[in-house]
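The chain below stands alone, shown as structure tokens; this is the form predicted on its own.
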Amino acid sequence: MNGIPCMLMRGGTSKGAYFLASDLPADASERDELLLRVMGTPDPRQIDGLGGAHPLTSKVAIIAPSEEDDTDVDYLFLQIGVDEPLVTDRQNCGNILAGVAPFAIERGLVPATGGETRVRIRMRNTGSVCTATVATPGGVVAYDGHLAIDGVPGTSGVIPLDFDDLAGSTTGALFPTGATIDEIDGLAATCVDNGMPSVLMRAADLGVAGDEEPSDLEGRADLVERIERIRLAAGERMGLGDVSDATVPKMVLVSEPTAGGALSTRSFIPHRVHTSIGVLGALTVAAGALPEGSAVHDLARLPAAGEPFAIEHPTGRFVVDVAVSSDGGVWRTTRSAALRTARKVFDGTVFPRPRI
């Protein structure tokens, strides 16, 4: 059986397998079938592959030299199912994005330029662009550093992520229904897309405090069923069509902050509850909470203009820098940035599980 060059990396609070596009089949169906066998899907434990038995650790990044003059590399994100044979490109992943620039430098797609190397990345899932800056002393990627991010033990080198305008990257508008608040299934909700199509709801309206452990929320069948019903309806309103087999929109329960942040979150992604919050999810929550009149605006303790926006989640806080503006009733983001870290776990050859 032939092996495939692969780098396993932690990107932010996720973990995934990173590949050069040239090392995988060009045909998407052949590629997806191969990746299912690489990750050990379908199997709740993913015991026969690289997957970690959770959506946050069952991810793939495919990197290639950019086809555009204004970017260095193209990045395709694929979410791989755990117990279902699912491979989808209908969303981006900002955490896995954190590992793209180090990987591109390690693989020689982008030359290191002195102490720091800036990499312009086009996210092929939506066409959005991000500039990542990586420490490269002596022309070598430095993974060690002093930045701690909640949800990851220890510290690592900082990787600033600075996004071009993310508003409507999937749906075409920051508020794809045309309003900052909608009523869906009898509940007030804000449908927003600043890189990650999401539905923001007040936790109290769903009968929860908003500070529960992820497993406690997942164990409430009545809550899960209602959130899925709202998600399906919201997907149609957001122009996403039938989302019954899609991983977007994400569903975010919002409550007042309890640890000095701007607000507190519990995110269904869409059926498991995130143990923290994703990069693009955090940028989207902030953008959806800032406008007066949104479903969750009054819950937030908003920072002063120019100050970072700290979003509380089950394992700590995620600080982002987001600004929005409205011109003639059309909202857009004028700033979307975050700090992440990444680490190379292994670099070698992966051998796919034999076909069953």
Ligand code: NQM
The other form holds:
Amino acid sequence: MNGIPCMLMRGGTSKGAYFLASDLPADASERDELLLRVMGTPDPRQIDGLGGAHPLTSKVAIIAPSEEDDTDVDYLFLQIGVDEPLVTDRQNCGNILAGVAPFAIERGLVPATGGETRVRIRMRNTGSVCTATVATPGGVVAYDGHLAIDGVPGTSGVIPLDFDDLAGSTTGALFPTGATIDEIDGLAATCVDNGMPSVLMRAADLGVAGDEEPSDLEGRADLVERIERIRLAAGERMGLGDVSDATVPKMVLVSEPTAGGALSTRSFIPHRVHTSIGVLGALTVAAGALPEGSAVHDLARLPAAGEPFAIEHPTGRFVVDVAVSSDGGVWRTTRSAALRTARKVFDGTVFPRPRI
Ligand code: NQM
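Next up, the form predicted in complex with the named molecule. The previous block was the form predicted on its own.
Below is the entire complex, every chain and molecule, led by the chain shown above.
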């Protein structure tokens, strides 16, 4: 079996295999079958591949020169199952997005310009656009730097991510059910999509405090079952259709902040619980909490306009910059931005395991 050029990168608090589209089969089903073997899926340990035995480390980014004039590169994100043979493009990933600009520069798709290089990225999963800025002193990507992000040890170089309009990325509207609050399965919920279709619920309404460890929440069969029931119903109401095989919407339990942030979260993504929170997930939670009347608005200690919005999660806080406005009852996002870091872990050749 011939190997395939591949770069393993940490993007934000996640890790994934990055490929040039030209190094993979053009046919999507052939490509997906190959990627399952690259990652070692299906297997709870992904022992025979690159996957890290958790959804946050079983991710793939495929990068190509952009087909559009106003962007530099196209980024397709694929979530790869761990113990199920699943490859899905029905969600995007803002953490893996953090590695896209460095990868594009390293592979020569985008020339480094002076000390800093701006890369316009079209996210093919949703059509949304992000501008990422990478330090490139002497024309070389600088991964080292001084920014610490919670969920990653140490510090790295900052990569600001500044998004064009994200509202309704997958569903067509910031509040895709047409309301900022709904009742689903007897529970108050806010269905919101500012980059990541999500359902925000009050943790207390589900009988939990909201500060539990991810493994504790995953271990509660009654809770997991109820959340999945709500998710399937919410998926239909959000216009996503049958989401039983999709990794969206994400299900976010919200509680009052305990560490000086705006609110506290535990995110089912959708079956494992995130050890921190996704980038687009965080931008979506903030947009969903801001309007008065949302299911979680009253739990939040909202910052003044223009002040950072800190979202607490299981391993710390994630500060996002989000603003929303309403015009005649129609909500839109006027700003979505966040800071991330990324690191090249290895660059080489991956050898997919043979077909079983
Ligand atoms: O919301 C995991 C992650 C994500 C998503 C998930 C993400 C985002 O890698 O932008 O990054 O929700 O499946 O953190």
